[in-house]
Amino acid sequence: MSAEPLLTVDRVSVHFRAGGNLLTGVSLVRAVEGVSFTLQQGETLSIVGESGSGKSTLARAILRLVPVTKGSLHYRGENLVTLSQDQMRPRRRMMQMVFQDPIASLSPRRTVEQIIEEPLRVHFPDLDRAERAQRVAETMDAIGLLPDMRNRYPHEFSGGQAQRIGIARALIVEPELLVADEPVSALDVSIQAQVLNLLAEIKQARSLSLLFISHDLSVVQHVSDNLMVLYLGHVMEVGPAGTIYSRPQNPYTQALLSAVPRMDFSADRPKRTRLTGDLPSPTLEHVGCPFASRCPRAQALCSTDKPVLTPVDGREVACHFPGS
């Protein structure tokens, strides 16, 4: 593993302006707030949290698909935030994305071959038609797509097959970083396992770095090296996945893990944590812990002082009162 991280995200914030009419005025939506982490070559970091936690926004900000309001994104030492969109184009070959909805992410007017081939036309314009066709065939074979599928259209495929097409399109330019944004949430459970196994095999074979976005902790448990838990754009807990799964320290992480379905009907099974209280507005700038209004462990300090990430039991936790 390289000593220098492949990707360094340093205090990244992403804010959006919303509203702007005569009645409500302009509001600032704080989608991501001060997120920092590093990703090594060949490592998988899973980013988890409820819907609206800022996971997908963070993923798109890393790829410069949405503007970064504050902070820096260093990819192999180069700050991507300072680059224009034209300067970003050659870097995008090394940073590819697999989207959540496999059908919606594919052009309905193009065949499978045309969809997978398109990145080669953008990033490798010197390749001739025969060379492109060969690369498409090799990539389809690696992803488990049959040769006779190349002239078919996306609507002719199941969700799992369509997601394989999306993965093939991302991998054909041989990226170093693959961002998978909820890649199995729209698929049946049996198909989810196939896609997860495929991503794990590809990662190992190509030494890919993987950012895996999910709201379901049971999905990412067996594919993650490290885990980062987001809540309203804030990092609540981050560290080795096995450590967090076995001994979660932040009350929000504990609530997420308690909601994972278990085939355990014994009397001593862990009790499910039910969150109460109102979800804070993403337009608020929190002076205390953003989770304080729903936290079963909250005290007065939590509403007035914002916790910072602090080393606790082999990971970092943003909580004044961590513990299992």
Contents of the next structure:
Amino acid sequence: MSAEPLLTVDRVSVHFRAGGNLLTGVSLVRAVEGVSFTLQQGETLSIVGESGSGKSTLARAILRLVPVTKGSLHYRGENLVTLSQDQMRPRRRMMQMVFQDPIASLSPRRTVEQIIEEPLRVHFPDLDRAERAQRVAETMDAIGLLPDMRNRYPHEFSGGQAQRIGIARALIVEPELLVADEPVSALDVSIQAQVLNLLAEIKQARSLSLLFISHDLSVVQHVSDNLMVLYLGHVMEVGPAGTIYSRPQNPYTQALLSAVPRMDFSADRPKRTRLTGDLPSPTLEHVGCPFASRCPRAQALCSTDKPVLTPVDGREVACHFPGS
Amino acid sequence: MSLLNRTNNEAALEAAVTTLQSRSLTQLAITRFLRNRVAVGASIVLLILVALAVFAPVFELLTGYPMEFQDRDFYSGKPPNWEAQHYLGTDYNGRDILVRTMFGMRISMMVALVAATVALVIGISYGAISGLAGGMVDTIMMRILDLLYSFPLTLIAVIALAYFGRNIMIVFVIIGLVEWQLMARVIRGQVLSLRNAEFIEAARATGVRPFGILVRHIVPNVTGVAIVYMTLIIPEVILVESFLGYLGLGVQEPDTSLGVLISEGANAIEQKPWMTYGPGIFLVVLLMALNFLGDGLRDAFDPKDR
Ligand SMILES: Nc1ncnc2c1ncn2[C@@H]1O[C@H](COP(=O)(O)OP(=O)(O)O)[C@@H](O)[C@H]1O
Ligand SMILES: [Mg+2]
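Having seen the form predicted alone, could you now give me the structure of the form predicted in complex with its partner chain?
Starting with the chain above, the whole complex follows.
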């Protein structure tokens, strides 16, 4: 763990200009606000938060698919933010992504083989047809796709199979880092476990580092080493997954966790905290804690001072009044 | 051993079934199209019309009247006369209207094809660039389109024809230059919605260059729509050409087009109505066939039906 981290994200913000007509003017969506974390090689970090909390935007920012407004991203010590897209291209082999909507993430008029081999064409242009076909066949086999699926089109597959195709496409260039943005959210519950197990297996077998994004804490429970909770683009709590699961300190984490069905009937099990109200507009700039408007524990201080991440009980929490 | 054989057979069967089921979206579109009787009927009619136009010279042989031949006995426009083999009558110069209609249809179709191709190429490039570039470039390119739209393009066509002379190629190109705008708008709309599609993002994430994204992921997804709009543009082109013909700016004598023929007939619609019947009916049938074909194609390619 003392080695240089694979990925260091330092105070990254991503703002979008949104809407904006003559009357309202341009408003700024603060999708990600000053997020910092590190990811060690071989580690799985899960990023959780309600829909709209900026998880996908953070993932896209790390892969330089959306412009980073502030902050830096160091991959193996190299700052990605200052690279041009051309300089970024060769580095993309190392960091591949799996998407939320498995079918929509596959080009509808290309065959499975064409889809899976595309990253090879980008990163290994010297391979000939037969070599590419060989690599595609090996990868499909490793992911549990049948050879005769090669010439079929995405719309012929179920969500689970389509997601396997997406995973095969990501793995064919043997990346070090896999960013999985809600890879099972669109799947039937019965299929979710299969795909999660597949991800866990290949992570083990290929010693991948994994950024695993989900809005559902029960999904990440079994795959994560570390856990990061996002709310309106802010990190609310980050640390070892087990620690956070058993003793959440931030009221927002507690609210998320209490939505997870668990087999825990002991007397000291966490009390249920319900999230009430809607997510506030992401265009607001927060002077205080972004969660203050919905927090059961909020006090005057919370709406005037923004809490910073502070070590508490083996993890870091951004809360003026942490506690379980 | 028999058990082993059975599983082998079953596997083979399964493989065969999956190959059968494995149909691309294009194949699905074709299947859907073939199930649409009106559209299939329209394509057959269209094929017949194209054949008639291509083999227009055959009518010169059948009737015995060359396209430019002026029949002295049938001067100043005579009604249909089957014995003389003027099946649709003659025009003012005693020329056979059936033969001229076939040659006119040939020119109309050529104008339509060339102009629609010009519109297709310019429209797709302009629309795709605008949609892909986005932001300021997109805004400026769309403003230019708005500007062009507010121009009286037919007037420009008239001026250009006057300036460059009445060359048929110029008619082709000018109409194409007018008609590409709709195509550009439609393609841009498609590209805009494709641009944020997850599969495009997946391609970007893996490092596919913008040109590769355009060629491998965008173009295959807009060709269906482009074909549909091409069949909708063609009737438009034929109408514009007819209008130019009506103004006396279309193709030049002795060549003719459906529009020119109709405008000649329209001048004498009360005394000599047969002069418009032939070209009029062929124009209407041609336009209708194209429209039904376009509708059928649009339904077949409808992305909502995926
Ligand atoms: N390209 C964009 N332009 C404007 N706003 C965006 C864009 N992408 C995301 N957002 C906004 O940023 C916020 C975070 O979105 P997202 O990262 O998709 O959240 P999550 O993945 O956690 O559901 C949302 O309010 C969303 O509307
Ligand atoms: Mg998301």
